[in-house]
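There is one chain below, alone, in structure tokens, taken in the form predicted alone.
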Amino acid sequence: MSAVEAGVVAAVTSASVVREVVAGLPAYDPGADPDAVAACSGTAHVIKLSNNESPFGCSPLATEAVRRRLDSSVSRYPDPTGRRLAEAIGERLAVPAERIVLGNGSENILELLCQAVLDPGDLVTTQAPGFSLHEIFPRMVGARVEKVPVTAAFGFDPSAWRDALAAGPKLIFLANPCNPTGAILSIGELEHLVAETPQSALLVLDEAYCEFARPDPSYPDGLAVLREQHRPWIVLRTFSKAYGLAGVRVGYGVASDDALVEALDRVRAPYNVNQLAQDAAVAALGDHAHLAETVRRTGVEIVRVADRLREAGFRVAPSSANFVFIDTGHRSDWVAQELHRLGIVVKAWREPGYETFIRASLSLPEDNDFFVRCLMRICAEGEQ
């Protein structure tokens, strides 16, 4: 057999034990590579807005944390449980550190939870447009996804989700505020939404970006809202978008109950959360000033560029996190490779009915103006 032939038969026998609900899932687009982005623009500054990373960095205690453990020792494997830092975030939280699940990001928790929950056919029921993750990990089980959408002005739709929840879904996944709009669910929101929701249906609040909303007196707390809940549910958060450590991947779920952390401890791998991210989070919960202004820097950028695009004629998203949302009005995939020649990425999102809008993250103010100008200057001139 030829090496031509060999290669054939080996392409053909992968293929063939490949699940068939695994290869009609959609991609996660991480963004473009910025280093692919600068070799195209001829640019060694490249404005990454992407993936919606804090451009104040992590805490320096963080980086302290991070520096004692290089400094000692990483030959050494994790702490399986994660028990410094359950406990560090349950004393934050008045909650017990048993009913806390660390994940490698909050996204892993997103997984663990339709592995432990799902079965092939149940459905889940989650937002239009939102997080890419929360269709692709229950379809990846080989559950059904339901998308309810939001109001022309981006807002909840009590309607849609009392028709949805009546469907009987076995999980809903609930983004606050909303990724990729931004957009919060108010407390009375929150309560209708939780009113509605089967008492048999774990219900998901994930908060990854909870921190910039607080500063908004109608943000609701969903741990708040839960804790009285006799339901199974669970809170997620990460230390991956305020707390500026996306680079050590470390994020982490409060739940209703014992039994639903056991659950996830059944389908995780032992070892998920690395020893330097668990250090760096510790360090990170505890230094409030340095929050306090990632939160504030970033808010009054929000306000600014917002501002300077809804100004300009763009339609953008209210938004409550570190992030707009824009219709451009052209095409975002040539939106986003236009910006890409001026090095310069955004995320195209290719949602139905959002074709046209692109996300992007904020940065430092003087990036933030050049990428204002620039998608200026690209959408005036149009595709040619």
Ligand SMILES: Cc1ncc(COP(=O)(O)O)c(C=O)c1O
Second form
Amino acid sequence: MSAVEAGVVAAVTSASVVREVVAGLPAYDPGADPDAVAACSGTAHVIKLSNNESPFGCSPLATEAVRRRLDSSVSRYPDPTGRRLAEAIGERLAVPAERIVLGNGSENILELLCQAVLDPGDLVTTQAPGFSLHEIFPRMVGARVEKVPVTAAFGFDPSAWRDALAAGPKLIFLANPCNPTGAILSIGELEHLVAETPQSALLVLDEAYCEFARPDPSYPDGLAVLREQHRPWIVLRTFSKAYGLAGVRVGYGVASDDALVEALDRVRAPYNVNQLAQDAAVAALGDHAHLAETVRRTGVEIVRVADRLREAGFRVAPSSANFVFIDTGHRSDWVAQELHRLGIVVKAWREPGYETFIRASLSLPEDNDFFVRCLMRICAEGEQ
Ligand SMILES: Cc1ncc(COP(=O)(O)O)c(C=O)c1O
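Instead of the form predicted alone shown above, give the structure for the form predicted in complex with the ligand, please.
Every component of the complex follows; first up is the chain already shown.
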């Protein structure tokens, strides 16, 4: 028997070496484990609506590119500069490849930005409800986070933002479309935000869902707006959503100037984007038809599903993305739990003021219909 087991000395755990800000961080909630939901529901067909993934998969050209790489040279480290992918993106967007930053998902770039830009105590402004990593990563480096509430209609609140920006943030994280609401900032609202943002701050426009919103004529091209600005900014995009490549992890940023790219290069791991992901992204970028079809089918479903939910009496945020944010009128954790029993995984929202909301990604039509039917039944019966 050891001395610890005998109760002679107290065990020292690693908690004593963990930084205080890390101990106090909220945990990222990836949603319930589909295997656990399969076990609790007894169904093999789990409908995963928790991570805003594409039900239409990725381009077959991307699959082929990964296969080719697996057959040839995975014994080599990836290209640390991601040159081919950066050039392909740069050409598509008419920006120099040197201004493209690549990440292991765009979340990697969110983290790198915090490491490169923020000192402990700096202020970060973001929106509520919002994407949790817009809060977690700044707090990880000891920054303070102020969240600007959306309006009652889930929209951008110009006067609340004016006040928040006047407080002098060092960095602004804003998603357009917004996650979890799916609502968009119009061109006027984006220009207002840009005009009010102090020149000393870095404006981060997170466009993870931009491909879905583009067909909406009121959705602004963030890059077109920001490239006219002589101030620090970065536009973030990802291959995880409309391109259907969430599993391989690749996202990118278009930066305002060389100094920001150099700073991010200094803090990033040299091989942060693996070669399979780089190859898949180059191939996916070239498959216009696959992207167009994904966006078209998502656009049909978002209207259909949101209409059905509204007809059933639910309040649903106006979404231009691939998910819906629904006020269920019941505790979100309870609703999510009941859906799990039926083999459906959604994200229960827990931010103050939104504890009765769930966020559900769109899937294939028959799965979306099953979800809507289940939600209606659960909410009609209510919590006993
Ligand atoms: C608004 C927003 N930004 C960034 C991300 C990160 O995406 P990824 O790291 O897969 O590129 C997500 C993922 O859900 C998101 O919703």
